[in-house]
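Shown next as C-alpha cells: one chain only, the form predicted alone.
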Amino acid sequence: MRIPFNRAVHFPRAEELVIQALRSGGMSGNREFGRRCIAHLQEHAGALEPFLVPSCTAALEMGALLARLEPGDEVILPSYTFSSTANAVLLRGAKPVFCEVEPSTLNIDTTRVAELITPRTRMILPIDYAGIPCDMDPMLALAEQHGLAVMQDAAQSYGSTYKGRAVGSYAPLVAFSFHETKNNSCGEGGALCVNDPALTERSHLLQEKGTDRRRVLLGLQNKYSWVDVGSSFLLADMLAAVLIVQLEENAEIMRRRGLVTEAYERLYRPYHERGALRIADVPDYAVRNNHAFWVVFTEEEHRARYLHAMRERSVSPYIGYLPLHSSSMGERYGYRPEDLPLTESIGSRVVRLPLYAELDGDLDYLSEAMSAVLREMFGA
C-alpha cells in the first residue's frame, strides 16, 4: 500500500456541470457557476463581496492593488509562508518586513507586530498555517491604530471559523485557494473576499483588466474604458463548476479529513506531551478545517531519521516551509538566518503528515505504521 502526502478528492456530480459549461457559450469568468461559487461564498464564508480568481496568487496580488501598495512601502508578514504571500508584496515594489512565529500554531507572533512597524509600514499580511486561523484582533487593532490595511493570507484555512465567524467575514481582504492540494480544490483557483465596503467598486475594476465592462453589463453605460491598473482576475467558468460541488460538499469533506486529523492527534498528543516533540495546540478562539497536521521533531536528525522510516513504509509525509527570509531571494532584502532563529529551527524539524479525504479508509495501516517508526524512535 502506498500512501500519498496529498490526493484531491473527486464527486462525479462535477463532470455533468463542466460538460453544461462547456456547452452553455459562455466560459469565461463571472457566469453561471461563478456566480454560484460567489453566492456561496457569500453565505457561507460570509464574505461581502467575494471575487473568483485563478488562484491564490491572484488574489494576494489583487490585494495588494487594492491596499495600494507603492516602491518603498513594507509590509509585515511571516517568514514562515509560501513565496506567493511576498510576492505579491514584491510586484508592487514594496518590502516584505519578516515576523517570527508562535510554536503553538506557527503562525505570526502577534506580540512581534508592533515592534516592526514604522513610518514606512502600510499592511499587515498574517497567514493561516495549516487552516488554524491566525489570531485577528491584535492585528486589526494595530491597523486601525497605525492606519494600516490588512489582508489574511487564508489560502488553507476554507471553512475555519475565528471566534465564531467564518474566516473570510473578519479582515478587510481574505485570500483563499483552490489548488489541488487544499480541502476545495478546482485544479487551479481562488478566491478573494472583500469585506470594506469602500474597496468592492474598486475591486469589479480591477478583475477587468482595469475596465469598467462590468457596468456596461449591468445595464448603466453603453461602452467601456480603461479607467485603472488591472489584471484578468477572473476564474473560467469551467473550474467554478468543479468548484461549487467541491464548495457544496465542504462540510463531508471537512468530516473525513476530520477523521483523519482525530487519528493523529491520539497517535501523537501523547509524545506532544512527553516532550519528545510538538504538536499544534489550537487556540480556544479557532475551529479548524483539518487541512493540515504537523509535527516538530526536537532534533533535526529525528525528522531525517522519520522521514525515512516512513517512506521505507510507502508513506509520503513532507517537510514544511523553508523560511523566506533566509532563501536566496531573503537574502537579496538583506535577511540572515540567524534575523529570525526561532523561524529558522522549526523550518528545520517540521513535517506534514499524509492528509486527505480518502485517507480515512487506510487509517489502520497509517496508524500501524506511524505507531512502529514512533516507538523506534521514542520507545513505548
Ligand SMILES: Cc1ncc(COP(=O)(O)O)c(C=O)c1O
Given for the second form:
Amino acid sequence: MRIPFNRAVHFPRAEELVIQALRSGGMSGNREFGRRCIAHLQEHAGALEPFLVPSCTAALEMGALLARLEPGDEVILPSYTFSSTANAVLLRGAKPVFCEVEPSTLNIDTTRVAELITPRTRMILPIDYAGIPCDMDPMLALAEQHGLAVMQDAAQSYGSTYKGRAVGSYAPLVAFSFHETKNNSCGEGGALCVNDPALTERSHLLQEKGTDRRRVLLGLQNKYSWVDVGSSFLLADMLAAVLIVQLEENAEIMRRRGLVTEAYERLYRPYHERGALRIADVPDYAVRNNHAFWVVFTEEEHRARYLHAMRERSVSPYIGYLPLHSSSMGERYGYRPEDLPLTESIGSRVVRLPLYAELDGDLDYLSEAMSAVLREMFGA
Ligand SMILES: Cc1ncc(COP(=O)(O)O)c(C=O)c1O
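Alongside the form predicted alone that was just displayed, please also present the structure of the form predicted in complex with the ligand.
Next comes the full complex, this chain leading.
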C-alpha cells in the first residue's frame, strides 16, 4: 500500500454541474456557480463581500492592491509561510518584515508584533498555519492603535472558527485557497473576503481589470471604461461549479479529515507528553478544520530518521515550509538565518503528516506503520 501526502477529494455530482456550466453559454467569472459560491461564503464564512479569484496568491495580491501598499511600506508577516504571502508584498514594492512564530501553533508570535512596528509599517499579514486560526484580536487592536491594515492569509483555514466566529468574518481582508492541496478544492482557486465596507466598491474595479464593468452589468450605466488599476481577479464558472460542491460538502470533508486527526492525536500525543516531539496545542479560542497535522522533533536528525523510516513503509510525510527569511530571496532582502532563530530551528525539525479525506479508509495500515517507527525511535 502507498500513502501519498495528499489526494484531492472528488464528489461525482460536481461532474454534472461542470457540464451545466459548459453548456450555459456563460462560463466567465461571477456567473451562476460563481454567484452560488459567493452566497455560500457569505452565509458560512460570514464574509461581507467575497470575491472568487484564481488562487489564494491572487487574493493576497488583490488585497495588497486594495490596501494601497506602496514602495517603502513595511508589512509584518511570519517567516514560516508560503512564498505567496511575501510576494504579494514585494509585488507592490513594499518590504516584508518577518516575525517569529510561537511553538504551540507555529502561527505568528503576537507578543512580538508590536516591537516590529515602525513609522513605515502599513499592514499586519498573519497566516493560519495548518488550519488553526492565529490569535487575531491582539493584532486587530495593534492595527487600530497604529492605523494599520490587516489581511489574514487563511489559505489553510476555511471552515475553522476563532472565538466562535467563522474564519472569513472578523478580519478586514481574508484570503482563502481552494488549491488541490486544500480541504476544499477546485484545482486552482481562491477567494478574497472583503469585510471593510470602505473597500468593497473598489474591490469590484480591481477584480475587473480596473474597469467599472460591474456597473454596466447592474444596469447603472451603458458603457464601461478604465477607472483604476486592476487585474483579472476572476474564477471561471466551470471551476466555481466544482467549488460549490466542495463548499456544500465541507461538514463531511471536515468530519473525515477529523478521523485522521484523531488517529494522529492518539498516536503522537503520548510522545508529545514525554517530550520526545511536539504536536500542535489547539488554543481554547480555536476550532480547527483538520487541514494539516505537524510534528516537530527535538533534533533535526530525528526528522531525517523518521522521514526515511516512513518512506520505507511507502508513507509520504512532507517537510512543510522552508522559512522565508533564510531562503535566497530572504537573504536578498538582508535577512540572515540567525535573525529568527526559533523559526529557523523549527523549520529544520518539522514534518507534516499525510492528511486527506479518503485516508480514513487506510488508517489501520498507517497507524501500524507509524507506531512501529515511533517505537523504534523512542521506545514503547
Ligand atoms: C499560507 C499560504 N498562503 C498562500 C498560499 C498559496 O495558495 P494558492 O496555491 O491558492 O495560490 C499557500 C499555499 O499553500 C499557503 O500555504
